[in-house]
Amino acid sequence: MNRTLQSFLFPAITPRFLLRALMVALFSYIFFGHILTPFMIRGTSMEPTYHDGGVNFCWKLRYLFSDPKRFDVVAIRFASHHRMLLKRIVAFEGEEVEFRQGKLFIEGKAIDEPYVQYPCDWNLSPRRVEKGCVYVIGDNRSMPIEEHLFGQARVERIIGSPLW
């Protein structure tokens, strides 16, 4: 082996090596843990956006100066911090949300929804979304309205949106 290739593969450890190790492990702790975190995409409920088993990662300065938007994708901290949803935003606070034969009526006026690609048949009695909260709902409405996890959110779990 040459010695260049030796001196790669095998780096000698000095204070400045030591210092540069813990540099670049301080910056990947705090870029990926902290700003752009990987994840990976478990279920079906935002097909065909996003696909079960994708890997992307959630932006989480996207809401730090601006508020999320209707139709926004966003990550919603779950009961712990490793886990997370990936949801769209349909309504906010005040706002009524309902669905007829599939359709998404906001106050009573239907929602053009091009992102949903598979026919639905959900039928949901009006609700009003409290105070601090959105309403989220994943894209794929072709499975059943018992194993889909939507509804209100608060603001707060919001914690980003994906990167793509």
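Residue numbers count along the first chain shown, from 1. Just so it is clear, the structure is predicted and the values come from calculations on it, not from any experiment. Between two forms, the rigid core is the largest collection of C-alphas that superpose within 1.5 Å. What changes on going to the form predicted in complex with the partner chain:
With the core superposed, Ala21 shows a C-alpha displacement below 2 Å between the two forms.
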Given for the second form:
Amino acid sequence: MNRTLQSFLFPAITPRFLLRALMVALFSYIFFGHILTPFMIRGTSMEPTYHDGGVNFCWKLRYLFSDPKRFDVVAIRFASHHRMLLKRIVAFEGEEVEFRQGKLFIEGKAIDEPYVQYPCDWNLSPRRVEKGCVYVIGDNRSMPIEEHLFGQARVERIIGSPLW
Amino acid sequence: MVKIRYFIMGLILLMGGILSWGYLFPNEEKRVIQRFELLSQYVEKKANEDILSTANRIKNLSQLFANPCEFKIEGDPFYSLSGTYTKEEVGSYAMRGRSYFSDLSLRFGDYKVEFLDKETARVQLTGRLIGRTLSGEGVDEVRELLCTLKKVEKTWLFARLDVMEILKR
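Next up, the form predicted in complex with the partner chain, please; the one we just looked at was the form predicted alone.
Shown next: the complete complex, the earlier chain at its head.
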């Protein structure tokens, strides 16, 4: 083994090395813990856009200087900082949301949703999104409406968006 | 070299002293968190739990609750409980809830403790229920909880428990 490789694989534990290792650990903790958090998708509620078992990163600075937009896919804090819901924003505060025969209506107008690929037969009576909330739904609406977790969430619960 | 050794030993002793002090003389926040740890301990169920152990756990568990205690657990696929209950009723509901599982554990974390006054604490936390039902189905559910504890005769008791509704239809 040549000297360069040896010193790379088995570095001398010097104060300079320890400082460098500490800096790398600190940077990784801040970056991957609070800025770009890796997560694994569990469940099929965002199929076919995001698949069960897929890996992605939550970009937490996404809404630092801008507000969430309609049809953005967002990560919503569910419980602790490790459990998130991945959903798509369809309506904002004050807007009326309704489902008729599987078709989404916002303020009484039918919405074209190209990301919904599976058949849907949901019916949901009209309801208005409360102040400080957004209405979020998953892309996979092939299951009965009772089995799909969707509804209005507080805006401050949005912690970011998936990186891709 | 000798000086460094004494310094390290002193540092270890100091840390040990601080930890022992914290353990032996907990502050109010620690006392509140200890109640959740006890609740977790009493809810836990092992596969071969005998009836005496069950009775003991339920008796101890009901002692953690104020009389009456308010619950708001709604929209949960496994357990739903809303209203005001006596601690005996809480015990019987807990017994019924545990009976659905062959093994069960309830863990708490991410505590945010806030004291509304000297005798009222509000705690926002995460609860994780892991277990296996009698039919063999695995359960791993995480919820955000909001609890209110009241200090009654120098003991913190659970007075209200809400499961936070994240998505409201």
